[in-house]
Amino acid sequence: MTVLINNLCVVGTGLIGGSFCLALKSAGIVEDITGAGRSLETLQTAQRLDIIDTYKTDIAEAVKDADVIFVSVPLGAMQSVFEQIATGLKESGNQHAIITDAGSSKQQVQKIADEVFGQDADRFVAGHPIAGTENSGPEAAFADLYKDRRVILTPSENTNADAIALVVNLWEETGALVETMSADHHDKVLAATSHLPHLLAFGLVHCLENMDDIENIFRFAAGGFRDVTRIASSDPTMWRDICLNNQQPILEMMKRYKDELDMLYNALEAGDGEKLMEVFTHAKQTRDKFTH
């Protein structure tokens, strides 16, 4: 089903809502897009590369002749953006516009935004795209990002069936692949597959950076190294704000990862070639399973 938005309005228009808003355009489907957040210099940029046609740092302002409403921010101005959407409505009477998000943590979004909409809170439709890059900003936004990614929506027991549809439509014509899950069954896989490895590519990189021979450790080092540590060029706000929002199961995977280090140390410890190579192959066919 083709859907036409005459007015979609994307709070944070860096890679992750540009990408939307350029995907969106290249589909045809959205008449008129305006822009808003903090920082001028970033709408301005993105109305420069065409990623909006308008834009306003006032987001209750931005959002009162909206249809659609996606917000894209770090997960601690969550609340505050919030509120100024419900603000604008409000002032505006607009009772008809559907707010999605693109938040990596699902239950904390959704208790902000069971607190700040209220009764209106099912037209909230939780979503977060399983893709991004290591840049950040308008300048990094393509309109293939989401072609063939996943996106997970996690709309709670309350959330308007016609707007779940709608927020499906506009992710599938992103090219994106939609599904469907608990937002305590979200956190859960992604403090496992995201939230961990970026703490671990931070971590890595950060420990290297305490070394003494630093110059020659980052010189001579090798494709496994870049390939690890990529995504600790991710946007660190971000990620400081993912790791607060969703703790305790980030908490609970980084305990597995500790023990399985300890396990895999104590046997570098004792040469255990045996247990190198039982783990060392079951992890390669494990992988080669699921990304092949």
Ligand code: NAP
Given for the second form:
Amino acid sequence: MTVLINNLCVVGTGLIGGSFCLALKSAGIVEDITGAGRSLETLQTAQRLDIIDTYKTDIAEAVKDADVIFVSVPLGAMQSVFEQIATGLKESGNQHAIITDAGSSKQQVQKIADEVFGQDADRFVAGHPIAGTENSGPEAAFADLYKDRRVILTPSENTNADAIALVVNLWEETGALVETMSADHHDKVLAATSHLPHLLAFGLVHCLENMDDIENIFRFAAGGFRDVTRIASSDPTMWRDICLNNQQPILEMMKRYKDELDMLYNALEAGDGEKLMEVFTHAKQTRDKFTH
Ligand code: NAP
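Given the form predicted alone above, produce the structure of the same protein in the form predicted together with this ligand.
Now the complete complex, all chains and molecules, led by this one.
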């Protein structure tokens, strides 16, 4: 393998950033990885696990020699992190670094990037790996997380073509399959396929938690309950930020789902087995078609 970039700076060395580092290290295409972030402990853990080579708690300092900056912090921290990156690039005169991110909603991140980076926003390539687990932090990272998984890039019309090509290249080296779409389309698709299911899982557990016989309910929780609620173990901060950053598309999906629940409620109340059978059969056929 030939080295593609000399210095990669990863801001946020948790599950997503840590796995990106491990995958690129195993592909052998990055010379040196600098971690940056908020807590010293997380950065020390990332270094101990060989995710990063060195670290800096000062983000502006960390990006000075970077060729590529990968931002994988919760969405609520993006603005402040982008501001620190902009400061570091300006102070050091680093005019070549390409910036990319992994945030789960894209219109809002692009808006922040445009505001913070101004005329340098053309070197920001917005991205989102459709891969993850319910676990967080550097200990949860693993090199194969992105293998055969999709990564969506949502460049704006101003994004530099060479910057896009380099980011595509990096993701492909992790084993991911890269697709490009508009930020608007991304946010609608993800509201339906990821954000709504997470809200449903959190809501279902919360709803049961407020029932009287909670101990017994969870004691007898079987496979179906575990399958449907696994993602309610995901990080609350991350999911609060995703909801607030993709508010309208998620609200539209919640409305659709509320209508669907009402329809099922009415069918059951009326003892309409035919209707239930029709819905369950169609749902099974659709899921089997798209997941097998
Ligand atoms: P994570 O494991 O919790 O890692 C987040 C990292 O960001 C940690 O290193 C954390 O360090 C750091 N951080 C938190 N707040 C910060 C701040 N204010 N300033 C600087 N660093 C900060 O989370 P993750 O799952 O990797 O998610 C990272 C991003 O990827 C999020 O934007 C998320 O939307 C996106 N994403 C997640 C998934 C998924 O399934 N998990 C999938 C696709 C995309 P500390 O130790 O200081 O908290």
